[in-house]
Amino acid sequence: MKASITLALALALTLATGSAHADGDPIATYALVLGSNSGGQGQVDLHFAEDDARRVAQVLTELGGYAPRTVDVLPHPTPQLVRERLAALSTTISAEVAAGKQVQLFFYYSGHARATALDLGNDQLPLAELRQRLFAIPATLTVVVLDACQSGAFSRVKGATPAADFSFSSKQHLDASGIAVLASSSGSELSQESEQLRSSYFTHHLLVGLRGAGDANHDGQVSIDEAYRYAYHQTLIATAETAVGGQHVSLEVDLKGHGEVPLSYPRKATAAIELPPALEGQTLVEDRRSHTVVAETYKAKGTAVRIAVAPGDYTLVVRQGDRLSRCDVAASATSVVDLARCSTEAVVVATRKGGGFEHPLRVELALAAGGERDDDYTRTLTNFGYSNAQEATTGVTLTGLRRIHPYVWIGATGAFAGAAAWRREGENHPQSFEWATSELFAVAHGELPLGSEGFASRLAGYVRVGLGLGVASTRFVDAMGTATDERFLGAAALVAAGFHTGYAETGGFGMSFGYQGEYAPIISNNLDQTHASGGHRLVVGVSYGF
């Protein structure tokens, strides 16, 4: 989990007095994009921060108007390296401004942070220093995006208070002053990475917005205001059901005379996927070649949405209620999704809100066969002239399980082992000694699918352990035919491993086969010897999930 994701998008405008620019003058673009997976001391490593940085750089060059040679991507940077790159940018941009050019600077960081500093591995870069260095660079427009823990505090360095919600980013506020800071959460909120999206929640939704989903007025470009609104809603929706809780995107504004400042131009993309007006539901766009999620958004009915992508083959997955639609799209120019060619299926849900499961219960009945354990107790029987009349014993087990995790179940197992029979021939009447054992266990059951396609998707390996109570009944018949019965009580243990076939998610019937060992050292004799009843057995079972 990401220690926190908070975004700060700061736009600072510095207009050089006495230096007017005619319409059409070239605008030089520069970007410094940082990503750090390193957790540093006392923090877990992130999984996707450096990948997020690369994706941001890709969108900047594809849709933001930034020249690839001026986009500098730094994975796992050090504070000193950041200082050096910022100093170099300041020198370069100062020269551009002196030559009469307008300059746009974009700074992005994804990684760990705290309320006062960025955590770059085991080192730190203070937020106050970062802000001072960035705004000292004489760019016409500076855009700063911080996707990290408590990065909303970036605004508080100057004493600004982040907005509570998107209403702060209305056009009159953008025109009212000279700076804007957009933060994906407050200076105290935490945030997470998404295993499904393979990205931080905020960066993913910000980039989807910049690809065109945030273009609310359909003018072919996404402004700061539109990107903010889209990121605010989608990030809050995506994180509201997580254990950490929702992230609230906030905005600090200080722009003068720029109005709707565009951040991306999806209309200029060489390829795009258009979601038609009739399409409605949670929509995911997957790149079939790289198996990565390019976009994930809720598509409302009634308005077309255009998402800029690289040319290639994509799969759309649209969920509406309990139905799932899959649509294959070859993106070249603008490819409109043809709903008539989409396949539809029922949704298979593994987990749902509150941590429950669609089919959380399973009952299993199994037959077991195997030999009893040989020990001092049974050897004494042999020494007294008894022979084992039944080398193998059979038994039955009944198990009830409840699923508490995708791979973990808990429950109870009842086991009964058939009689073990020992005989000694005599002159009058053969003597016999036999016993049977019943056990009740509390069990933990772990199960891991062995594949995702075909038969392998239905086959899982399992391990089961249990502790409980055993009850053994013995019967001794002497040479006169007189029977003596005894009963013993004590602790018992169980271990089992094998394979289970069937769909855990959809319930229904399944089968299992494997090994089961029971250990119940409870039958004793007058020589202070104890027999560990149970032994090693092969088991074959049938189960039903519901």
Second form
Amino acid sequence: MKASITLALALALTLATGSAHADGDPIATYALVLGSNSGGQGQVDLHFAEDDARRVAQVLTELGGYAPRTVDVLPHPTPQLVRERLAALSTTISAEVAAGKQVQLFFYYSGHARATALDLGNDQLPLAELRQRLFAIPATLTVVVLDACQSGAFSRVKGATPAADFSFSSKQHLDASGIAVLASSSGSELSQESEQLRSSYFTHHLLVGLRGAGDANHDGQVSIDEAYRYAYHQTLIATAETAVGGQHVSLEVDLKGHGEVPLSYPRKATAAIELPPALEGQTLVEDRRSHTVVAETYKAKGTAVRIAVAPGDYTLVVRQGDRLSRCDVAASATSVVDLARCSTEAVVVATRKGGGFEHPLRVELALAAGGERDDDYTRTLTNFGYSNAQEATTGVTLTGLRRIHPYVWIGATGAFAGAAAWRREGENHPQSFEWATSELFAVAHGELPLGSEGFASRLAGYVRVGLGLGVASTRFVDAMGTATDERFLGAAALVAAGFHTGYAETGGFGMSFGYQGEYAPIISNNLDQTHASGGHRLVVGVSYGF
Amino acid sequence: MKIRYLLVPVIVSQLGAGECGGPILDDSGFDLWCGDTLCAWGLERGQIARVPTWHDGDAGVGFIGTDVAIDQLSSISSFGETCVEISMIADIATDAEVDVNIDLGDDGVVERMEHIPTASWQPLAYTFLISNPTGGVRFEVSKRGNGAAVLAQLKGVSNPGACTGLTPITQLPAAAPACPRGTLGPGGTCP
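Alt. form predicted in complex with the partner chain, vs. the form predicted on its own above:
Below is the whole assembly, all chains and molecules, this chain first.
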């Protein structure tokens, strides 16, 4: 089971010379790209942080103008290694600057973090130290991307105020002084990975934006501002319905000078897939060789969108309403998608933009045991000489749930319980009476994790209520051994509370245990007495989320 | 031939019954029917029917008409005193008179009569201390009046510890019966 990962991104820009670089300027580019799947104490390992780092490096070399030899990718680094590489960069860049060149530095980190430090396995690199080292490097332009939980805290290190919303415009701030920070989550939010995207939500959408989907003004390059706006929208949409909750990308910029700061140049890519103006719908571009999602975006009608990709074979999947179009595209130059040549089929399984709930469905099988409710009905049995030696009712419940809110599920529960037989010894065949109740409930289920980290994040308290119908069948065997069967139908109710392990976001197998009360006043006798089948029971169950 | 004479095999099988805690009546739940009549109980007079109680499958005996009685000769037989606890489940209407009569020695003389109050399936219990019940004890349940009466159970057990302080019932001479059968008044006195 994979826990949602903390991802945070912060982007800081410093422009020491007072002007944004333009085409033709002698600019040297360097990148240090870090990815660490390892979790520290109380943290689960991430799945895609190191892969995200490699993808970032790939986009930088394909579309960002970075020479491959200047992009240093470090999987699962130690704090000491990071310090050494930053020191080396500082030396190299100082020499470049001394030679009269403008230098652009890109720093990226994906992994665990807390509000005060990056978590590199069991070691930590304080955010304050990282900021101090980064800003000590005399680059003309420094871009820092931190994709980790609470990455918004990076700006707080220096006392900056996070951007209020996505309407922030870097152009309005170019004349201001201070720090600019772009973060995948706020200082208090968790960042998340997506099993479906096989990436963090933020890095995935940032890279899709850099590949061209974020080029809002269609000038062939994606600026920091454009990338931020695109990543903000797509990340928030994709995470809004997850159990962890919405993830707000923030941008803080402290730039001197005027003009936009381009991060990528998709128009200069050697290969691209162009989505024609007529195309509208949720669009997904999959690399057929690696089976990875290169881009996923909602394409609006009326404007062509060009997504830069590496040369190769891709599958384009476009969902328009209840129709799904599938196109194979060989990207060698700019390949315009012709929907008329794509196969079309009906949507069979609903897809969710950005992944939506990672594990929105759960089935649960539970065993229940407990006492049967005492009432006038059972007292009559006692008066007539019947006794119930075991006094325990056992049963099984099967529940299917679908999540409709981070903490709310709906579904159905089927329950079956059989009461132990009541017997009366007689001169001949002993008389016996027993019943079993089957119930079908529509249920509402609320579940809240007990914490955000470690085991507590995987242990959730839950409450469940249900209303439905019950069918009870009784069997009376008289002194001659003759059986009389009866059936009863009526309303039933269910309440339950307990704990579920295996945090919903991660899906897979889980366990639950708790209390369950069932109430089904169904069985009646000739004395107009009704027995409420059910009672107070302990339940233990196993579940599977998918 | 009176129906109770059919109970001889049962009586024989019950010799030795009446010991501590043991049952002294057969078919206490009126479950065994031989056609339209009970197998283990004699029909003294009137008409009875198999009727449902709390469940259609758990039958009781319904007293049909205004003068009905059933009886069973118990094998209680000892040279001392025997404490008998009678418990029953019955549904008795307000205009029905139901009595439990005890005839020591089965000589037709009723030594004790207990009136059963109106009931609606709640348990009722009575305790009798019987002195020197040689010759067996006949238990009779009679019903008079227009109201309906259904007996679901009539269980008798010997319970030595339940009769503390009770006056023993002694057998009256058969030659000079204190009261003809069925005429004993409330409290065990003749009218």
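Predicted model, so just to flag it, every value in this text is computed and none were measured. Residue numbers count along the first chain shown, from 1. Only the largest set of C-alpha atoms that superpose within 1.5 Å between the two forms is called the rigid core.
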Review point. Is the C-alpha displacement of V443 equal to or greater than 2 Å between these two forms once the rigid core has been superposed?
Key: yes
Point to revise | Core-aligned CA displacement of T140 at least 2 Å between these two forms | key: no
